[in-house]
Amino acid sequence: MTMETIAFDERKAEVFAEKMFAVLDHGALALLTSVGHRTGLLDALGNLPPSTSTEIASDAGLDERYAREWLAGMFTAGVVEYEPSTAQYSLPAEHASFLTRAASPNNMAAFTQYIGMFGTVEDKIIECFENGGGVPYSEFTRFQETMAEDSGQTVLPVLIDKIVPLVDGLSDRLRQGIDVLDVGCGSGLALVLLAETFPNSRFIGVDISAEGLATGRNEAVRRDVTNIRFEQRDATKMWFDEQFDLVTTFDAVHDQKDPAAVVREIHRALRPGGTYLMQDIAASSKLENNRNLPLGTFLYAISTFHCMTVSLSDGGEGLGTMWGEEMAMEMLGKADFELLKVTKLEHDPQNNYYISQK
């Protein structure tokens, strides 16, 4: 059968055209939402009664003309409501419950920041499509800040009460005092919280980012947490030998230069019987299984614009965000880990939590 004999489906074309119109609107909405989050406009709307653009801009400490244009876009998107007779805008409580910092960990506005951030490296990504290679961490503006806020929603609010109890008896052991390593700790906020909560345990955070480590050190000093230190190390060559009872990674393995080497180094760092707790993306290694995955397109975009390319920039494997649980379990097995369980938390359907033992 030739292409000429295949009938052109006009209705299918119309449906797809409508989808692409929606893509343009939704892409624009993502950028406007990110602006609203970063400027505090969404938080202001969440706290104010119906108000004029002047009142909203004043509350947020912003220029009225920009705030008014932003409000117009958010009104046409159906996010903000507008009353013409009073020229007042309002954010329904049902919308605020997913768009304000007060709604954390359900604040979806925080995640829209990725769209604008990735736009800043689009030209460099295009060059990689043409020539290969990758874009290094240093090219991503605000990456550590955005990831810290991401972790602040998915990890920090539930770290002590939900994540730690995933490992049987871990809370008691941490209270008694053990040695803990967090690999790829970024800004170190999760580790600082653990160290603050469990003062009898000892904590080390390692990362390749000097910027992230500086944030962690400053936060530890600010909160007077002394049972913690941060070290700049290559996760594939940490050189720790059976020094830790617990190792954690939070969304930090798949974008490494050599993820398998990182997992082997984690195994090497653990004492016999030690525990490895890994949070990573809940996806399949088989593309066909991700067809209807919630946020699947978003996650592949994150992979293209960040996780895959930063690994390739360092001559790495470039596994990408969507490496999948099948590959993750295989990698843990090859590193001689005993996988005890893989589970999810209700607030975080995007991630798996792998509990393994040496």
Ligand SMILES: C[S@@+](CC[C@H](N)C(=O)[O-])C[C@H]1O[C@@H](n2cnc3c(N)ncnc32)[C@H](O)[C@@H]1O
Given for the second form:
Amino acid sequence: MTMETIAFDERKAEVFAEKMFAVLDHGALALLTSVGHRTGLLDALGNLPPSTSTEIASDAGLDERYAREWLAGMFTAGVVEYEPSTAQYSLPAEHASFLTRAASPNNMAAFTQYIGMFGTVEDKIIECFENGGGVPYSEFTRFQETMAEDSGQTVLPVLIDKIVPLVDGLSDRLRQGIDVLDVGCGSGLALVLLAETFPNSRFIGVDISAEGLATGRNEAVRRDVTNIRFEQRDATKMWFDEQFDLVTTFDAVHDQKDPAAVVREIHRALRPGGTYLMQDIAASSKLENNRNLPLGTFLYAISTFHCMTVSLSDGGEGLGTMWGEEMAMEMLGKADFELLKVTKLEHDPQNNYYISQK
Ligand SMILES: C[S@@+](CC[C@H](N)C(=O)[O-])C[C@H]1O[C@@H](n2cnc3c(N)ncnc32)[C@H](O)[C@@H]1O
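Show the form predicted together with the named molecule, please, because up to now only the form predicted alone has appeared in this conversation.
Full complex below, order starting with the chain above.
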């Protein structure tokens, strides 16, 4: 078919133009929502009756002029309601139920922080498009904090009652006392919760990030949890030999420099018969299967702006967030794991849970 024979579909163009206008509005709304989360404006609105911008700013301890401009944007987005006769703004309960800390684990505002974070590294990412290479973890000043809020909603609330029971008999074994390692533990909040819940077991969290580990250590001290320790180690060179009965990774394999080496190290760290529980993104390794994946664009953006680039920055493989379950299963097999099951949890269709045995 030559170029001349391809008809230009005016209607298709119009529909696409509308989509691009919506992109501008929704992209801007994501930033405003992130600001609303970080400043506490959304929480203030969630608690207040209909109020003026002065009252809302005062409640949140913020500058009124900025709060008013933000309120105007949230009103035009249809998030906040506005009564002109009294100049009062309000957040409907139905909206607050997805936008406030009180609504956690359903607080979607927490996830919008990624959009702002990506903006901070956009110039560096563009340099990578031009010259290759990657942007290292150290450039993402708010990563550990944002990630802890993310897994604080997707992992923590279901860790004990839904995730642990995915492995047959694991709750009982944890109650009796086993050795557990969490690799790429970040801020370590999942491990602290496990250690607190199962005082007869022993827990070690490993990460390369001093900032993440410090948060974990402080939280353990704050909650008087003593059967836990955090160690700064490179997951590709942990040097643990058959010391653990359970190893977990929560969203911590695909962005590694050498993910296959990490999975091999996990295999080495486990005692014979030990269990590896890996949570990672539920996608296909084949792009065509991800066409209608919910949040697919968001996830490929996370990959471009974080997971792929941090790996490439270190001369790594750059698998990307969307490496997919076919590749994950192959990697587990090559590391000599027996894959017992791959499953999802109802609240979190974005992740797979791979249960494997050494
Ligand atoms: C996406 S975060 C997940 C953090 C945590 N598991 C959670 O769910 O909140 C991935 C973690 O892997 C860590 N990481 C990356 N490369 C690493 C390496 N080579 N050795 C150890 N940890 C590493 C990062 O510092 C980060 O904390």
